[in-house]
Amino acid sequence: MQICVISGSPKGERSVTLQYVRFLEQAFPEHTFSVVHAGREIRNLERQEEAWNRLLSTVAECDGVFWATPVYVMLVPAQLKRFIELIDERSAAEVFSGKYATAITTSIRYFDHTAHAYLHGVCDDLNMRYTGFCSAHMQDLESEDFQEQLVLFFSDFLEAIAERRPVQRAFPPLPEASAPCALKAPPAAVDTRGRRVVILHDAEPGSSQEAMVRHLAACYAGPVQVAHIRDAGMKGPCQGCCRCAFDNTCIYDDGFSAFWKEYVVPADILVMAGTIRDRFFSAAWKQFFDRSFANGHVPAFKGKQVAYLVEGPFGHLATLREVLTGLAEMEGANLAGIVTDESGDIAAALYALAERSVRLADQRYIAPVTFPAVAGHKIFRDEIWGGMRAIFKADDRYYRQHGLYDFPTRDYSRRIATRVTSLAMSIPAVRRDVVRNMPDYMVQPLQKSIESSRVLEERRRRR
């Protein structure tokens, strides 16, 4: 069979992900693997018709498409995102239609599931037959057990092609884009009380996004900084080189760092506005997010109120919602809200967002984290401590200074109490008593906290 490998890595043959493909190439010598470096060659694909047509020919002649990409900031790299946009812009979907497809990613398994959900949705939109995915840790190929599973995974893909196995669509088609919204000036404005409001966008003139950005800016009584992300002057997308790991300095000598320091760092309220292209924000926004990796694994939005304005069918894109909410939470911010142009009173929603963002900023409210942030922190903590700190020096310094190496095993009082309780539970009579009264044991510490709460006492006093 002819397998077309679409590599999303900007590193070409030096890609970690591509080594997994090379392993499969050795394991299945009876099949032909044709690698197209969509990530590395994205500029050529944009500018050279010959290169684009040559890639499409490779896809047209293949029996199956194998997406192979690293995970950059919860999704595929901006370069591969741009390639997917080109398919739509150049009406090339028919070349992909009907092809069997699968995907492999490499990462530290941080939000790898959202990258795979995105690729699956794209394949469904292209009318491809998506058979599944393999998510690998960057070092998994060193394990023979994993090698065996990788062979089985790819064997299943080949069998699906040979058998013409039926594949059901998982992600419903997206609705057609609605007409740009028109918004009148708000009747009043919210006092920002000295809070710095920044709105970043990539709006096209006359778009709903532009109208929402303009209206939200008018909802604030104080000064609002509005900037198009193209003003960052990015010379290119993240190259995945990790040279920023030592001191958080990117290899690019362009305006991104200055733009970040001027707008993002001092913002108390940070609003990001984007238009949906395929199933995510634009490749320009993805490049912006990828370039922010120069900050390392340090929470870049810590203490801020973050909000999003979305043009497009956001309500149909659970994966995009998960990425945007996860980004705010993982970066130490509070999600003040998301406003879309889909339906309802958009003007009222924008005004409510302005009021809420200022009020929560004034109160310094940061919502308690949920599973993605807790799990994400532990992945970063363990990966950095477990080996990445040798390279990611800036991360290691930050984690040490802020007590983020919070391994439970270092809580010695808890270790002692757990050991004592464990020994006591080996006594049948004690175990029966604990099981019978478990609910009481669980709530007693909380009841004591309620009785001794200084927060409640302060609120009663103020009343």
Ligand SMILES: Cc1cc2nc3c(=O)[nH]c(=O)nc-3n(C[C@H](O)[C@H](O)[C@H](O)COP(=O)(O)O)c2cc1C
Contents of the next structure:
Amino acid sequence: MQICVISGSPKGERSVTLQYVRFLEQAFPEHTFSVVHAGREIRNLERQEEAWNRLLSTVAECDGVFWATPVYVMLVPAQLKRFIELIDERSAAEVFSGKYATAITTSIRYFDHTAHAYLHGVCDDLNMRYTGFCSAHMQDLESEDFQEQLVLFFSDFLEAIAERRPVQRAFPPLPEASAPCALKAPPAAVDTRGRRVVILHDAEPGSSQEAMVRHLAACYAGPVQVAHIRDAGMKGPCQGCCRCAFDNTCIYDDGFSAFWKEYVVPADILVMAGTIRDRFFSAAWKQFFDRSFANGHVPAFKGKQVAYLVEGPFGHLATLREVLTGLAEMEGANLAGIVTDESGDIAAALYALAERSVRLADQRYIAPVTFPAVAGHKIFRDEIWGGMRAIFKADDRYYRQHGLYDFPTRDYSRRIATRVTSLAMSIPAVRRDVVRNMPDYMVQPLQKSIESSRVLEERRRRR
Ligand SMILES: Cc1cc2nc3c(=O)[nH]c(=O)nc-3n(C[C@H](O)[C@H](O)[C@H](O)COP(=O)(O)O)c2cc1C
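Could you present the same protein in the form predicted together with the named molecule, rather than the form predicted alone shown above?
Below, the chain from earlier opens the complete complex, with every other chain and molecule after it.
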């Protein structure tokens, strides 16, 4: 069989992910693997028709498409995102239609599931027959147990092609884009009380996104900085070289870092506005997110209120919602809100967002995080301490200075208490008592906290 490997890594042959493909190539010598470097060659594919047509004929001739890509900032790299946009812009979906498809990623398995859900949705939209994915940790190939699983994963894909296995669509088609919304100027404006409001966007003139950005800016009485991300003057997308790991310095000498320092760093309220292209924000936004990797694995929006304005069928894109909310949480911000142009009174929603963002910024409210940020922190903590810190020196410094190496093994009083409880539990009478009164033991410390709460005392005094 002919397998077309669409490689998303900007590193081409030096890609970690591609080594997994090379392994499979040796495991299945009876099949032919043709690798197209969509990530590395994205500039050529955009500019040279010949390169684009060559790639399309490799897809056209194949029996199955094998997406092989690293996970970059919770999705695929901006380069691969751009490639997927080109398929639509150049009306090339027909070439992909009906092909069997599968995907492999390498990563440290932080938001790998969103990258896979995105690729799955894209395959469904291209009318491909998506058979499943393999999410590998970047070092998994070193294990022979994993190698065996990898062979089984790929055998299943080959069998699906051979037996023309029926495949159901998982992600329903997205609704058609609606007409741009028109918004009248807000009747009043919210006093920003000295809070710095920044709105970053990539709006096209005359679009709903532009209307929402303008309207939201007018909802604030104080000065608002509005900037198009194109003004960051990025010379190109992240190359995945990790030069930034040592001291957060990127290989690009362009405007990105100055733009970040001018707009993102000082913002108390940071609003990011985007238009949905396929199933995510634009490749330009993705490039912006990828380039922010140079800041390291540290909470880059710490203490800020973050909000999003979305043009397009956001309500149908659970994965995009997960990425946007996950990004805000993981970067240490509070998600003040998301306003879309899909339905309802958009102007009222924008005004409410302006009011809420200022109030929450004043109160310094940061919502307690949920599973993705709790899990994300533990993944980063363990990966950085467990090996990455040899290279990611800037992260290591930050983690030490901010107490982020918070392993439970270092909580000695808790360990002693656990040991004592554990020993006590070997006494049958104690165990019987604990089992009988478990709910009481669980609420007792909380009841004590309520009784001795200084927060409650303060509120009672103020009443
Ligand atoms: C810009 C950038 C963003 C990344 N974002 C993520 C991420 O969100 N989740 C993750 O688990 N790994 C992330 N990684 C790690 C890569 O996925 C991992 O190193 C991968 O194996 C690189 O594959 P490649 O050599 O094929 O490009 C990121 C790496 C870079 C350079």
